[in-house]
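In structure tokens, the next block holds one chain alone, the form predicted on its own.
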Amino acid sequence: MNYAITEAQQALRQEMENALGASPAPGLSISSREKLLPSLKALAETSYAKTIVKEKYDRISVMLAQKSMAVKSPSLALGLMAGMTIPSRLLAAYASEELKKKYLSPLLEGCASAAVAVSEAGMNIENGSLTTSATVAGEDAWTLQGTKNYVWNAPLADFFLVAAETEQGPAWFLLERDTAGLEIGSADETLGFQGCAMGSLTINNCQVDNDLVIGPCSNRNSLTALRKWQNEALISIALGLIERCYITALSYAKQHKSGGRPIISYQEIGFKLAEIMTLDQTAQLLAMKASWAQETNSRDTDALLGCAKVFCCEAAEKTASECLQIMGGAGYVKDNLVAESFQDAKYLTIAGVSSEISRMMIADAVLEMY
């Protein structure tokens, strides 16, 4: 394979850059409606919007961009990919033409934002049922209800696409902010990525109309693929947190001195940038080889993708650590952009597949491969 960055790669990465801005910036929020739609309308105005609904689609340029919008912010990146990335890719996937037309449209356009909703208390995806359930009501439509909690971008969301189980198997229900029985709680109160917004819903007895579903099926396909997406989603903001720490911490370490000089002059440090480097270098490598996998249907896509998921984010974590620690007291004040990213950096390890169930699913993956 051909690690390189082509031309058409590179194009999409400067076009994220020149929408959403290049520099690292601390504190920035997209928590309300007022300041996310904004930076949805810049996004949908990027040849990004139409790449990640495309069934073939360059993994690598994707996740370039991804990595850009977390270089400028983690939380700005999470925002955006909770509320229109993976929500777009559910409705090109599977939604009807008239779903697409009604839902997706508006997303890809930056008119409006969504949220996926799927987690619950104690649930594995992979291989657990839903305890949000739906029950045939007449004819044409359906009546839901449940609990979804940690639901990234649900507080400013004008739609959601909540998973239930049904006796046919998993759907995907389309409900609007005003549906009636839908609660939307309030912003929880996060120890990382601030700057967006994570809430819960309640569905108290929604009926939901039969042209307003996504499926039943008899298999977890769908489920499958969001959390693929999920965990490339997280692999890319990984990548883009360890660059815009790795940056900060080796500007810093130029320019404060100690005992006359530079910190940068002393071993300590120079073992702790070359450690941080060697990460950066290693987790970019194997994401771009985990989504070269993908494209290429390798047989060990599986096991790549979660070696990527578990080492990109760990390394995110460290190097979060490692930042902080070169940095000292000035790393550790509030609104210090690493001080922000060692609090996001924790969040990667146990979202999508956690590293601890990455590391079984590497396992069987390896198991069925050999």
Given for the second form:
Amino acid sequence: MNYAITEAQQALRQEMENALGASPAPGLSISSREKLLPSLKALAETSYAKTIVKEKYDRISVMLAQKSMAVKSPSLALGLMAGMTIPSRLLAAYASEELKKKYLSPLLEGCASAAVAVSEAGMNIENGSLTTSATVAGEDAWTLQGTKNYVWNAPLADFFLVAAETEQGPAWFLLERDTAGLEIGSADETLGFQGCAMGSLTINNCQVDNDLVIGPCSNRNSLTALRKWQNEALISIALGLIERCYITALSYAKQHKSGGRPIISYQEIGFKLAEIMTLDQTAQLLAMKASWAQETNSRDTDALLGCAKVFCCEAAEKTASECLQIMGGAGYVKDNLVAESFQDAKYLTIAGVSSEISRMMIADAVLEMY
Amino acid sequence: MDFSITEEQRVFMKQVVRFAEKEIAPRSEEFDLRAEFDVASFRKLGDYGILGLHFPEELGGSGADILTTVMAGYALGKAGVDGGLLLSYGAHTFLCADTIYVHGTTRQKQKYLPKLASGELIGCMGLTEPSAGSDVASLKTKAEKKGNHYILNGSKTFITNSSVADVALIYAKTDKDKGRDGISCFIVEKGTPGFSAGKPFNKLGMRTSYTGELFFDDCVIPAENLVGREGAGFSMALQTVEWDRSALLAPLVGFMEFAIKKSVQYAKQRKQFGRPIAEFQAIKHKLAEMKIFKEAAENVVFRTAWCKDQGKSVNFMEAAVAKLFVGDWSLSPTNDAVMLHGGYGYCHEYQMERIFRDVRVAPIGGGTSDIQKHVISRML
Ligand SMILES: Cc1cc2nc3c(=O)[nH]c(=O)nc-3n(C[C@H](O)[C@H](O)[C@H](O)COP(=O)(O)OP(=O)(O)OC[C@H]3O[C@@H](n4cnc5c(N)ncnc54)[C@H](O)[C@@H]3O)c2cc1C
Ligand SMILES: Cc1cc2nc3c(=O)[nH]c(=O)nc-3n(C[C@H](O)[C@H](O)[C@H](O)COP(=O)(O)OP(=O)(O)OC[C@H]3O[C@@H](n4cnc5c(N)ncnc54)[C@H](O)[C@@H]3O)c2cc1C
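Show the form predicted together with the partner chain, please, the one above being the form predicted on its own.
Starting with the chain above, the whole complex follows.
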């Protein structure tokens, strides 16, 4: 056992901080192409891109690096992970060599971004099958039909990885932005992550060539893997969000005075910060253990990731709320870092595998253990 | 960071669980009902090598590292041994024997440690007083030096193992004007004239460990019973309470694993509305809460032990985080374990009732949660 972060584990995070900047940046937006591209480029110049598409790598390094993006800006972290990390992983794990050459390479080089479209209205992929579906259209093509709402980076993506059902099981369809029949809906406004672009896809009888299809596959492994990558991404964002709120509230509490004393000297404030610090450290350790476990064959691996997802994301929500409380009125005004994080935090418990479904999955794992 | 445990540690934990499930846990129910210290089980822990695990072999121990030692506590909890016995073990080994080991003279170590490690002697540690709890530096028991002796006067309360201890480690003021720098630590043996113990308190949980008062009435002890330097007692006590905030917490994490196991078995077999209650989401939610707590708590507790293994003798922040987390976050999932068992959860036989009572002390003993927050907030 070793509870210290090793130098090697620090290295990637250091690279990331050098490339993207380390200090928290409230209000940062990457919701236009002009703003997104420089960040993608900067990211591509670190070894992060090469690392995440490997079959085996040090998960803790990646978790720490992703966390540092979120300390700077949760929107930045989510935007980059939705536009680059997650589609890259999907392609690296499941696509043919030709597809990788054509689509993965530009992602890793920071010249393009993508979006992954899975979720649909009225269903949760943990429970049902997708309503977006594809049927064979002649020898080497498919016809794709369906609607996807809530797709991060849809307004900016150069191409989409769309999950759909076929008669032979689920498959991924690679749609370029200008594919005939693909309509990209304007972005809904969201409560949080306002620095990221979000939109919907309406897919009207899109013809997709066979060589742009990954699958179909008789199992749902790629969907399960996707959920794990999303969870890992959300956990790292939660950690970063906790840290940026905590350091902001802590320094405020040391400087801001009430009754002639810094407010941290009042137990009501000082003890809150102590609790937040405890949550922070506990969340970090659990997240690191869960990501470490992904590289082992322990039968607890999935349950651990679920525990980290629930704990870290709920801790982020609580932290953001308590830190805002500590800041008082200064936390409630628009466009400050803690208020922004407070709005962002709610998403973390909903997205990926939601807290509710995660708990059910943890319980299923526990029920199998004894 | 690396979370792998060695094969040796894995096997050792398994063996401890098996030993405790067979030899000790079956007696817990009976002794808890009678609120009686199970001295035979205590001695068995000694025979098995647990009481002196981290002491060197020449002093009757096994030379284990701290992490392995803390894992033993976790394993005992996981086996379903009651909290009282494990509190007695904790106070004996970590609050009493360890202080002699770290600060004692060679003679003190040779005289007491082998017998404490085997369980032939039982130890206790007296810091808390009726009017000095959280504010422990305000303790009033005094020790006056007279020639080759110290004379102790005062009283202690809430002392684990009070009435069964053969060796008491007592913190007293050698200089009443000096506050914390006037505190020193002494060994007082059972039977010393002027030293007596009160009747154990009747308490909510941890019922198989005795908690009570100690009285010192012109109690004369040899000067060589001073442990460490005069005036160094407070810093020794801080080091000691760190064990409260690591090793003594490990069984509580183990209890949660035990509660999960019992709850799973119960939920699968108990049927309501025509199906096992394990199929209800509200039941699964509770199981998930228990598992999340257990996974989160294990890391913070083991980390404190690991820090000690790295040669850092005091780790205030890590220890306070572990204590605060286990103290405050353990209550709700323990409550879940009771609720999952319905009415049976409220009855002694199903063991959740006992765990519920035992765990309740977690945010009180060894420095309350408020005090942990106080410690942490001052360091921020
Ligand atoms: C801003 C935004 C961006 C998003 N971006 C993307 C994206 O880029 N790509 C993508 O694929 N998806 C994306 N999503 C979708 C996201 O993953 C889903 O919102 C999430 O999986 C939850 O699904 P849902 O919204 O359909 O809620 P539902 O599944 O309808 O759930 C509603 C509530 O009921 C609970 N619930 C549902 N089923 C159960 C059950 N069986 N037992 C107990 N409780 C249950 C849920 O936990 C939740 O609290 C995005 C979502 C948002 C809000
Ligand atoms: C089962 C058991 C076993 C024990 N074993 C031992 C032992 O072996 N040896 C030993 O020396 N002691 C032992 N103790 C004593 C234990 O360490 C004390 O009970 C504990 O430190 C609290 O002290 P107190 O009970 O006097 O409470 P008090 O200090 O009187 O506290 C009362 C309340 O006030 C709060 N409070 C106090 N000060 C502050 C502050 N500054 N800010 C905010 N809130 C505050 C506390 O959190 C608590 O809620 C044991 C206790 C128990 C219950």
